[in-house]
Amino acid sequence: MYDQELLQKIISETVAPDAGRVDHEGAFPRAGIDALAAAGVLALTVPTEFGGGGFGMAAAADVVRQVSAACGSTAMVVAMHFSATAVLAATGRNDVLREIGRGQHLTSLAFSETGSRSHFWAPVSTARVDGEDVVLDARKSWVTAAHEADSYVWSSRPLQADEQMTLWLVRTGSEGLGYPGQFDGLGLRGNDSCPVTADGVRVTPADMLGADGAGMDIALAAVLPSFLVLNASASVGLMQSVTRQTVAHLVGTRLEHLDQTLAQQLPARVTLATMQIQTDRTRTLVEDALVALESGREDAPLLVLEVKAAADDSAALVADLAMAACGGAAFRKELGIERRFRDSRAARVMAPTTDALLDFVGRALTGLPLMDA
């Protein structure tokens, strides 16, 4: 197993102490990301021959869960990096894998677009051949770590194939990339999730990830399982953290006129028990989905579709309950619950959204195509 003691050291000494500032300033968690990269955590899923850890999705999910308990913004950057790395590994982009293995490369996904919104499976951005190059034009709406990543796994319409999507490796700093805004959101304020535009960005045919038109198959096989499971794992980490914080507040706060702690009040204990049950239930679902994926169980695709939708709602519910159980104290910044409350709202609107996932599950159960063309 990877070095859990080192991971906890990074979280406790770097990620957690910086979480409040990252949220308050909307600052990218550079110190935490750099520490995780230097320790080999960002290379956890890179094959060993390229300097990585050679671990699978279960290890990545465990990292995201633990990081999320301290800082949701850092966890989301790591989750997107692992999801994009899965594509690089699946398509043999070995040069970038080596950079990640050396702790020198942060990657991310660039799928969602202004023209198709959260329907990531329907890119409207274009790719065309111009001499020996390929020219990309796009209006990407949300790219995590937009200003800070070293590359994006980028979707476009195919060059020639009669399919939905082709994937590319786009290095940040490429001429023609634009960043028309800064992220100033309700939650996950440090994840630098910003629009990115491409106006005549030139890449080479070798930067195509997989075959022309094969992007959807790659996305369904590599991106979707990683993103959904890791996003759900981040929600579990949030729920675990906010539940622990609620326990500490209830045990440590006294009603002097009754000479009792808040934990001695029945309504508070009932609320806390509901939070713990929701947290344990969601973690069990995520762990079962991971086992199903690793063992090739028949129900694995359905469970993967379920986990993010279930975790989205559970995280929001647990955060709501924490705010109620801790009362006015939860509204203050120093307790950290209101930050988790705001962070818990983000997962529902990340593509595929909760509503889209529920539709996917319904389609899978009834034998309909997962997505409309």
Ligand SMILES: Cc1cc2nc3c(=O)[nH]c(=O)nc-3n(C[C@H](O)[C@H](O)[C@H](O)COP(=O)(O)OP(=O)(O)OC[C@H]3O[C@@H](n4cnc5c(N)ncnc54)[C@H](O)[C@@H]3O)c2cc1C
Second form
Amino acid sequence: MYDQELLQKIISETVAPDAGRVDHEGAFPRAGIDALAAAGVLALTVPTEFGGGGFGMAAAADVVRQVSAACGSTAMVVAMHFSATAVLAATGRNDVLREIGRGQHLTSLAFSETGSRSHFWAPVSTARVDGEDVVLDARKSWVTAAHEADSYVWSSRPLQADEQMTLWLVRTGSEGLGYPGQFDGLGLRGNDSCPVTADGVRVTPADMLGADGAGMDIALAAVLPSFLVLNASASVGLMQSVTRQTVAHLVGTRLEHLDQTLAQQLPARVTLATMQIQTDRTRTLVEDALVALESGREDAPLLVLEVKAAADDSAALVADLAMAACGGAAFRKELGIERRFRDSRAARVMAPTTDALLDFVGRALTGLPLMDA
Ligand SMILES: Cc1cc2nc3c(=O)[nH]c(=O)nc-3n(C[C@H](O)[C@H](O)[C@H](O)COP(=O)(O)OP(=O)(O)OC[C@H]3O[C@@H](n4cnc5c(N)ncnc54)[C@H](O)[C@@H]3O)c2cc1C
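The block above covers the form predicted alone; next, return the form predicted together with this ligand.
So here's everything in the complex, that chain up top.
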């Protein structure tokens, strides 16, 4: 296994203490990301020949879960990085894998667009050949770590292929990239999930990830399983931590006139039990999906579609119940529960959104194509 002790040390000494400030200021969690990079955690899924850990998705999911228990923003930056890294590995972008292996490269996904919004499978942004170069024009609506990443895995319409999508590696700092605005979100406030525009950004044909028009197949094979499982793992981490916090509050808070704790009140225990059951249910589903994926089980594709939809709603419910169980104390910032409540809302609107996933699951069950063109 990877160095669990080192990961826990980074989480407890850097990520957790900074989580409140990251949320309050909407600041990128730079110290935590740098510490994770220096410890080789961001290179966990990079093949060993390129200096990485050579671990699979289960290890990545475990890291995201543990980081998320301390800071949702840091966890989501890491989840995006692992998902984009999966594309780089699948398409043999070894130079960037080596940079990640050295702990010197953070990457992210630039899929969602102003034009096609949450329908990530239908980019409207363009790529065209101009001499030796390829020119990209786009209005990306959300890119996590937009100002802070070293590269984006970027979707566009194909150059020529009669398909929906081609993928590119776009290095940040490329001329023509624009950042029209800062991220001031309800939750995951340290994510730096900003719009990014491309006005005549020049890349080379070698920056194409996979073949022209193969973007959707790569997204389905590499991005989708990774992003769905990691996003669900982030939700599990959030649920585990908010449930632990609720236990601590209920056990440690007294009604002096009754000489009892809040935990001695039946409604509080019922709420807490519901939180624990939802958390364990979701954790079990995610773990089963990982086993199914790694063993190539027949139901793996369906479970992968299910996990994020299940986790999105469970996280929102569990965080909501934590707010109820801890009452006015949770409404204030000092417990940190209202931060988790706000963070929990993000998963449902991150594409594939819960709505889209429920549709995908229904389509998969009834033999329809996953998405319409
Ligand atoms: C914190 C955060 C970080 C993000 N980071 C990234 C990132 O790094 N990279 C990236 O590419 N994107 C990122 N996104 C964007 C995300 O993936 C979605 O694209 C975006 O949140 C969708 O919002 P929208 O308003 O454009 O949705 P819209 O498409 O306008 O949808 C609005 C609502 O309608 C529903 N809806 C839309 N169409 C249908 C339909 N056909 N059937 C049923 N329901 C439908 C949706 O589910 C949604 O609830 C991020 C989003 C968040 C919140």
